[in-house]
Amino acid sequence: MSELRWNPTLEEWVITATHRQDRTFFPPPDYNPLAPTRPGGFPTEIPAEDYEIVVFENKFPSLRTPAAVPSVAATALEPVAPSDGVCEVVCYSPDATSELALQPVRKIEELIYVWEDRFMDLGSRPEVDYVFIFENKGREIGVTLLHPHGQIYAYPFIPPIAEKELGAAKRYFERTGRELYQDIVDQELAEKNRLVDQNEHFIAVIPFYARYPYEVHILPINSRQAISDFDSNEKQALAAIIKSVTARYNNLWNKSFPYIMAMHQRPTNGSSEDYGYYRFHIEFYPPYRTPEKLKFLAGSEAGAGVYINDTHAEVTAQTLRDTSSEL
């Protein structure tokens, strides 16, 4: 059973999804049901003898259409609502020790075609609102699953961090008539210290107000608002930065990173609002903050909300500047 809840303390929706309890839970390695299905084998979610990427509809949603009917009344006090919307599997390779830095950028670029294709479609139905696209990479993140493989949620409303994205670029537009996103590219190219990589289209850097100690965002150097706006030059130096990322997190600590990597771009609820004083961009974070000490989200992160980051972005932006981008 799935439904939406709303907090009203917070204004916003809370998915409950309790059948997400029986999902599987780190399978014995011959029993890996994002592996393809072999002859003679057990069958597996994906019922092909092998595949280059795959999308599929999860086993185990938090939403899906058509949804189910809630599970209790709703009230004045506490709105509820069906769950609709998708959520999708994307496996990266069927290869199930591989991971997006051991990828040739080739692949990654064809990813990222999936990614748009994925966006396309799930943005064009009405009853989504949102399409995100997202990886969650490792034990320590939570998985449980540790085939490569990242996830889409097509939300039947703008989620709560993007909507307070769009609210803060939109108020900055109007105060100073420029991008907010924009003016942070041009102070990180300007001083160049928390860079961590550079090509003609894109840049990885550990923002000023990074919350993670090793947290980093790829922007677009011109503004774009969404996967679909990239041309394929765009698309290919997009995959190679993510390539770049990802393979220096590995180098490190020489040591497979985990993280969560979160696409942020505009809404696809079908509003004739421009969005052009907004900006796609690709989040990562990463729980490590030194080789054998996690970054917990305690207290102040998980009971107010303020993020206490104990390093400096000038410095720990060096140190993966410094670590190689080949594996």
Given for the second form:
Amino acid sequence: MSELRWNPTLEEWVITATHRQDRTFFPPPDYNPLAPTRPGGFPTEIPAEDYEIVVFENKFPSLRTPAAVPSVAATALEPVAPSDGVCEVVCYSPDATSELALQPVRKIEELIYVWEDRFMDLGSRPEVDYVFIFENKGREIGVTLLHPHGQIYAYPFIPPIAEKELGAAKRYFERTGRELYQDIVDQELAEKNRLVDQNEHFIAVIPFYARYPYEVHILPINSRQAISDFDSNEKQALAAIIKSVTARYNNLWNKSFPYIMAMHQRPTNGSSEDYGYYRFHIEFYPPYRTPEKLKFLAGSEAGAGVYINDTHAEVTAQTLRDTSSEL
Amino acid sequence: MRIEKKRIIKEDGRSLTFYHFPDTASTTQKAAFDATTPAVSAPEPATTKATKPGREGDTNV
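Could I see the form predicted in complex with its partner chain next, after the form predicted on its own?
Let's see the whole complex now, leading with the same chain.
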């Protein structure tokens, strides 16, 4: 059962999805639901003997259309709404042992075209206001299926973090007449000490305000609000810098590096022109602060929303910059 | 970049889309894509949007 419950204290929706309690949890390798369906083998989610990139609706979705009637009655204090929207799984390799860092740049480029197609398709639906493309990687993040895959949540509202970013960017523009993200890009290109990599169209930086020791943001150098705004050269450059960042992560301590990869872009309730003050970007949140130690979201972070970073961005950026991007 | 796609409807009604890249696909990947029979699209059901309640003059930003 899934529904939206309104939190009046934070003015945000919470999704309850009780059916997800029993979702697939670390199946044995020969029962991998994201592998191709081999002849004589167990039928997986993908009814084909091989595939390149497959996208399908999640079997245990937090959002679906049409949504079920909420299980509780709404009140004026605590409204309830159906959990309309879409949750999709993006399988970008048939190889269960692969990951984004191991994909050739060309394959990542193909994945970008798929992300664009899903953004356009899901964003065109009347019930969808925001298309969130992301990847959870690693047991430490809470992944329950280890086959490489990303996800897409098409929300019927603009989620809180996006709303906060949009508000900050809009107020900055109204106050200064300049785009916030352009000023950030210009500063990082000028100071250089937080750059991890750059190419003709993108920079990868550990931001001045990083909350995780190795948090990397990928930003387009020019103003682009959504993945659908990039031309073919920019998509190619985006693939190259995603490869660079994920490969550096794996090379840092010679192990597969867990992270959350979150794509932030304009809502789909308007056009890129409507959100010209904002900018597409990708954020990586890796939980490890040393090879053995995790950064936990404890009291200050989870309870007060104030992150504590035990490192300086300038130092960890230097470390990542000095790490090979070859895998 | 050349890209093709086929959408099918799984037995439980969920949508699945195969993406195919003719310029880089292996022989088995091309064969698997060619063997896939796409579904005929059904119209999407009408839904209502979850708007934020309880804030005066609320806008998304």
